[in-house]
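Here's a solo chain for you in structure tokens, the form predicted alone.
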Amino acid sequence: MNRIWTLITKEARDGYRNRWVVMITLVMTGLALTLSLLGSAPTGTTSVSPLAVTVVSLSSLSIFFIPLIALLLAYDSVVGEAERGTLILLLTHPVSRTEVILGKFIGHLFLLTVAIVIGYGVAGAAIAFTGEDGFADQEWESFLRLLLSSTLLGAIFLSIGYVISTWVTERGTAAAVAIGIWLFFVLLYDMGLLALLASDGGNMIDGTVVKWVMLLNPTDSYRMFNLTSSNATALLSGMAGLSADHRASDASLILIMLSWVVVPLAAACAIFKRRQL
């Protein structure tokens, strides 16, 4: 445990030293504030909480932004050190390869969590204090769900990034694969599903099949978890008409997202154990 803790603190120090955390936090805070302030503008004539609008806006931002940041943090964590020759030096110490992966993963997850909590927290606090509703009357439960699930979304793509980094042998290849993974899960998957539904015309594919196909994508699980968390967020996101039969429970969504963390991380550990340096 002490060895893993040493690796965690090393990754955290490296993140602060190369300004990754500062840059990510500033960018995330700026984007979150912009979306929150612009998105909450029309709620003055409605009964919807401005923080609920913020949750919907930040959920859309997270789906595009957090997976990209996580993949950029993780894609060269192993292959980059192998190219620089520092990985062999690290493994000369009494530390197992599984401990190396776990230490790096937790360290990167800590950095990403700091950026999410600060960036989204500043935006949420700004909306809550400037809104017409009282501070305690805001949609804080939905906002806390957003913070938790955003951290989990980051962990998912960190795990996928470690699979890439332990699998490929060149840093450039790892970067290309990481961008391809991001494009597939964030853009191409839903576009392909939409094209399939349009071509089918609702004749063969029913709503239950669509739901489970969507849940195979971690970004769709994340979207469903946040946008159906309350009546306000469901109404604002256009998901209020989703029938009870086509909704997934919170427990199943969390379980799906946790599986997307554990399975790729275990695969990365297994691949790294067999990797020749």
Given for the second form:
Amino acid sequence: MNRIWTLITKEARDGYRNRWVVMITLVMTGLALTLSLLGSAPTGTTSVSPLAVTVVSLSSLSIFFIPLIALLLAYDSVVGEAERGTLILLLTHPVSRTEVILGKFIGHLFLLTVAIVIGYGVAGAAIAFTGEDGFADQEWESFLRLLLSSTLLGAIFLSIGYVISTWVTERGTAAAVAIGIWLFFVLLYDMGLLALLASDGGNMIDGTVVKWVMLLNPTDSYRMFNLTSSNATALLSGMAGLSADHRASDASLILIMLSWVVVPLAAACAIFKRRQL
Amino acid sequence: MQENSNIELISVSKDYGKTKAVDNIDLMVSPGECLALVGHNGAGKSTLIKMILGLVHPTRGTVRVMGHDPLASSFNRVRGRIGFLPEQMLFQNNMTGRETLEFYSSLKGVSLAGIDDLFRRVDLIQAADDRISTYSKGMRQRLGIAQALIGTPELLILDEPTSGLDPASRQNVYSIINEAKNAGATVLISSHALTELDSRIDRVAILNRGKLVALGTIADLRRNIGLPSQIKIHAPASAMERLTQHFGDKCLINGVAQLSCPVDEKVTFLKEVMDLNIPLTDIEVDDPTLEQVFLAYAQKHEQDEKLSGGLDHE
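Counterpart to the form predicted alone, namely the form predicted in complex with the partner chain:
Now the complete complex, all chains and molecules, led by this one.
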């Protein structure tokens, strides 16, 4: 247990020393503040809570940004240490390879969580305090869901990043694969699905099938989880028209996202165990 | 459980595709012994070390380290008793030397109290709290050695420990090895050149293309390969004639008589020269260097391979 703790603190300190935390926290805060302050302008005097607007804008931002940051943190973790030669030394110590992966995962997740909580928290607080509504009347539940699910989204792409990092033998390849994975999940998947639906004309393919195919993509699960989190966010994001059977329950969305953390992480451990040094 | 040898290799081979990185090696190293693995780059030293550390699976054969199988998950308990210096390693530049040693000490479950002593042992105490990015190549190497000494290991494996070190630091490395040996540890070092070795090494194993071509003390190896001592005699032209009469015309090269004789017959040979009673200006005596001994073993091995290869084709 102590050994995992040693690995976790080292990753966290590395992130701090490399200015990673500072950088991503600043970027997240900057983007979040910009989006939320600009985004709240058009609501004017409508009855919509400005925090709900913020949740909708921030979740759209997260879908692009958080997977990218997570992949950038993770892709280098094993293959980079292998190239520097520190991996061999690390593995001659009394730590198992599973512990190495878990230590990196927890350390990196901590960094991401700090950035998300600070970045989005500052934006949320700014909106809440500048709004006309009372502090307690805000959509805090939606906001909390945003923080939690954003962390989960980060965890998912960290896990995927470790699969890449344990699999490939060169850093350059790992970086290329990471960008490819990001493009696939964030852009291409939805575009492909949209193209499919457009060509189909909405007749042949069953709606529920489309829904589940879409939710297999963790970023879409994340989107659905946040945009339908309350009437206000659903209304704002155009999700209000969805009939009940087009929504997925929170439980199933969380289950999908959790399996996207656990399965790739287990796969990364298994691949790492068979990796020859 | 018998623990006569800290390292025990029985018919160990490792193939990478068709290449035999390590080919059927038997080797035992006892507690209190220092063995040097010597060979060219790619001779199989690093692969052998990785198999001993349980990082690489042998294709065939048995590896036992301190009586345990390095690939078993229970080997983790043994790992705390092993110190290792990798051949090429870039410590993280953004950490200080002290943080680095603290990290590896905690991983080994060793108290952090001994860290200052380690820094003193490798003459790095002044730089202990500096970032590694400010370290020179030699300082990094010494930090690596300090790292290997964490927790006074019973098995010390040093891959190219003297690379990048000045002569004083190199001597210090050998005195560190000697201390570990005297405390009963097994020390395994690897080197690409015999000339780097010190007399404090007990035995040398010469590897060539994955095969163990020689094993013994430096003196044994020197004797067994039968390389002669080279003797150069400078003398006036008139005296040279008498020398060539005695030793044959061939020995005269560029006006210098170049002769050779078996290493342990130098004294009789020189007496023979002196007995000729000719005026000599100078005599140079060169014993075969360790480098030449090493090359001779490697070449001998390649010739043997060719011979047996030729027989196979018939």
